[in-house]
Structure formats: C-alpha cells, structure tokens
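The chain below stands alone and is given in structure tokens; this is the form predicted alone.
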Amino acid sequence: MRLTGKVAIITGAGQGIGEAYARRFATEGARVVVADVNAEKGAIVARDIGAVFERVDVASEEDTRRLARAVVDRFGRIDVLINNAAIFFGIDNQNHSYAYLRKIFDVNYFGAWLMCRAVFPHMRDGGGGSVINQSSGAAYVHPEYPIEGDDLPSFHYSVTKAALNAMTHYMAGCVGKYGIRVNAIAPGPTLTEATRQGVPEHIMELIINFQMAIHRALDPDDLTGTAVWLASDDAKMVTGQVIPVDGGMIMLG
C-alpha cells in the first residue's frame, strides 16, 4: 500500500470523482477525511470505506479552518489535500450573468485555495506535503458560446479551471520549499452523473471519437492511479504540474 499512515483530505468526496478517489486511497492505506458539503451522501461514503466525514462549504473560510483544525486534532497531521469540490453537477452553461460567474469562482477556484491556505501552516509544520487540484480538460478547449443580445459569456466553468491551473504552477513555486508540493490533475470527459447529466450524449459520442486518440471516455477510477502517485513518495520530486488524465485529448487538440 503506497499510502500507508498519510492523512488526505478529499474535498467533493461524496460522489462522482471524489468518491473514487476517497475509495482508492483508502485501499492504499490513507486515513482519509471524506470532505463534502452534502452530509448524508459523505457520511455514507466515509461509512463504507472506514473513514472520517467532516461537512465542508468550501466557499467558506470559517469552514475550511475548521476542518484543517478538527483533522490535525484528530490526526495529528496534514499530509495530501485533494481539491476536488466544484461546482458541475446541475451547472447552468446558458447562465452568463456576473453573478452567476461569482458563484462558480467562489467555489472552483476560491474555494481550492481556502482550502489550501487552511491546510499549509499544517503541511509546513509538518515537514511537507502533497496538495492535488482537479482541473479540466475544458480548461483548454474552446466551446463555441453563442453571442445573444450585447451580453458576452461568461465561460464560468472552463475558466475556473483554467485559472486553477494557474494557481498551481503560482503555489508550487511558493510552497516548495517547505517540502510541500502542488500539483493538478485534468480529466477529459468521465463518466460521472454530473457529465451525464450535463453532457448530450452525442456530443460525448463526437468527443470520444473525434477529439481522443483512446476512444473511450474515462471511469473515475481511471484518474484514481495518478493521485495515488502524486501524494506519494514516488512523486517527491513533481511540483506545479498540471497532468492531463484524457485519452490524449489535449494532445490532439
């Protein structure tokens, strides 16, 4: 087991992406903190899976200070932080006003660097650690928004990532020499409720086979091996990375 006696915390671990990944690092010996704000379906996860469940808004500072606290009292230590929580599921793609933009921010990229800042005083004071943002192939493709009206899109959910993204190369520059590591991980198209829900089916089809040199769509459990590896002493040495997990399509652009 590559995780034996690591504490991570995964954020948006009661479903989807999340889940697959508290479920993996639990076989690889992690103690794992199940991390989400919808209570029941984390509880359920970290009950299956022997783990702690703490409720988590991650938009909020008062939260995510908490939780770093009632880890680090619990456990004694901060090992891996997963920055997985956004908002996806049930996203609104016509929705372009400013407000709405806000909301996304506050969630995909405000909310992974609280997280980050709750957790680092406990990284650093423990000699180091692994933090992992889930960014998105969206971060590089360009959809076609149409332009209606004088109102311009927002392309809220592509540029979080995007900007995610950024915040990683930023921090792994800052952080690294207190052992601590920064990385990200961008998935193409995985086969989640969220992507099901949001994603017709023929264009998923369209992307699989013209935009993927495997022609597949990823499980969650494809992305699970590559965390694995980044909050492990294999990957010591890795820093502001952002690794596409995709079929090769960033590749093929």
Ligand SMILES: NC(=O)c1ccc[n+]([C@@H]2O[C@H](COP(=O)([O-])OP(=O)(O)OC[C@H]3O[C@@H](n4cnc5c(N)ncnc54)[C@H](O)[C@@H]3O)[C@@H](O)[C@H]2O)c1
Contents of the next structure:
Amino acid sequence: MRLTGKVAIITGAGQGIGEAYARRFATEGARVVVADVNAEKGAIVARDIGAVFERVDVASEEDTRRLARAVVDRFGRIDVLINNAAIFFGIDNQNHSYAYLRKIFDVNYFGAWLMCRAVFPHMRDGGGGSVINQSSGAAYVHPEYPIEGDDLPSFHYSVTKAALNAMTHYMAGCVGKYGIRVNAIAPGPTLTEATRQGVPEHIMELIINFQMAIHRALDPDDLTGTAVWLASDDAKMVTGQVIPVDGGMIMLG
Ligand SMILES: NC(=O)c1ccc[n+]([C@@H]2O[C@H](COP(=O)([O-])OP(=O)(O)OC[C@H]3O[C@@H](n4cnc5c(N)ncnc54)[C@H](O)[C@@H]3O)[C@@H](O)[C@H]2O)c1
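Alt. form predicted together with the named molecule, vs. the form predicted alone above:
Every chain and every other molecule in the complex is listed next, the one we just looked at coming first.
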C-alpha cells in the first residue's frame, strides 16, 4: 500500500474518474474524503469503500472552507487534494454565452482555486501535501467551432483546463517552500458516463484512430496509478508538472 494513513480529499468523486480515484486511494490505504455536490451518488461511493462523504459545491467559498475544516476536525490533517470536480457531464458545447462561460469557470477553474485556498493553511501547518489538478487533453487541442454571424465561440471547457494548467505552474512555484507540491493530470478521452453521453461515437473513433499513439480510449482505472504516484512520497521532487495520461495524444517536451 503506497498511501497508508494519508488523508485525501477527492472532489467530484461521486462518479466517473473521481470515483475511480477514490476507490484506488482507499485500496492504497488512504483515508479518503469523497467530496461531491451530488450527495446521493457521493454517499454511495463513500459507503462502498469505507470512506467519508462530504457534500461540497466547489464553486462556493463557504462550502470549500467548511469542507477543509470538517476534514481537519475529523482527521487532524490534509495530505492530498485532487481537484477533479468539473462541469463535464451534460456540458453544452453549443452555448457560447458569457453567462455560461462564467458558470463553467466558476466550477472548473475557480472551484479548484477555492479548494486550494481552503486546504493550503492546513497542508502548510501539517508540513506539506500534494495537490493534483484534473486537467484535460482539451487544454491543448485546437477546437473547431463554426462561427455564425457575429458570435465568437467561448471555448469554455478547453480554456478552463488551460487555466488550470497555468494555475498548477504558478501555485507550485509559490507553495513549494512549504513542502506542498502541485501537479496536474491531463487525461485523454476516458470512458465515463459523461463521455458516452457527450461525445458522439464517430468523433471518439476519429480521436482514437488518428490522434492517439495507442488506439483505444482510456478506462478511469488507467488514470489512477498516476494519481497514486503523484500523491505518494515517490514523487516528492515532482511539482509544477502537467502529466498527460492519454495514450500519446499530446506529447509534451
Ligand atoms: N471523461 C473524460 O474523457 C475526461 C477527459 C479529460 C478530463 N476529464 C476531466 O476529469 C474529471 C472527471 O471527468 P468525468 O468524466 O468523471 O466527469 P463527470 O461529469 O462524470 O464527473 C464529475 C463529478 O464532479 C461532480 N461535480 C460537478 N460539479 C460540481 C461542483 N460544483 N462541486 C462538487 N462536485 C461537482 C459531479 O457531481 C460528478 O460527480 C473532470 O474534471 C473532467 O473535466 C475527463
């Protein structure tokens, strides 16, 4: 077991990739906090793996502070934060309004920042920690949106993930002195309910066959080993990195 005793908050762990992270972290000996806005699903996952459930809307300052406080009250420390929650399931890729752009930013970007702010003093006072931001290959690919009339696309989802990458770099640079590491995982197309429902089959096939070196979509379990490694002491000198786990879709370096 590689995470014995570590206290890990995983946001958006009520389903999909976050759920896979929570299950794997529990088997690695971590004390897992399943944190999700969906209380029904989150509570089921937590019960199933012997974890704690906390309801949180990551876009709420009050919720994020309350969550961090509750975890410290219960466990005395916070070692790992995975900022996995995002608006992804049911995302409206045709809605390029300013209001919708802000809504996506509120959860996908500001939510991660609010969670970082809430856990920071506890990680610092505990001697360090590991933050893992859930980015996406979408931060790198160039989306092709039709332009109708004067309407400019907002690129909402991709831009929030690119912003998360930037935050990963800046934050790593400033909290390293407290023993806090900040990294990101950028998954390729991963078979969750959100993808099945939101990505048309022919698009998925194009991505798999023409954009990936390894011609298959990921399972959520394909991502968990990288998260375990980043959370573990094996990665104690790794910070400020965005790590694509995508079968060779994006090749940095
Ligand atoms: N599935 C993919 O192909 C893929 C690829 C790259 C990156 N990602 C990223 O991985 C993460 C998980 O993806 P998924 O496919 O499991 O998505 P999903 O939509 O199935 O799961 C997201 C989870 O986040 C929770 N959530 C949403 N808004 C929240 C909020 N305001 N506060 C707290 N929890 C909230 C949801 O309830 C849900 O449990 C997301 O960050 C997504 O952007 C997914």
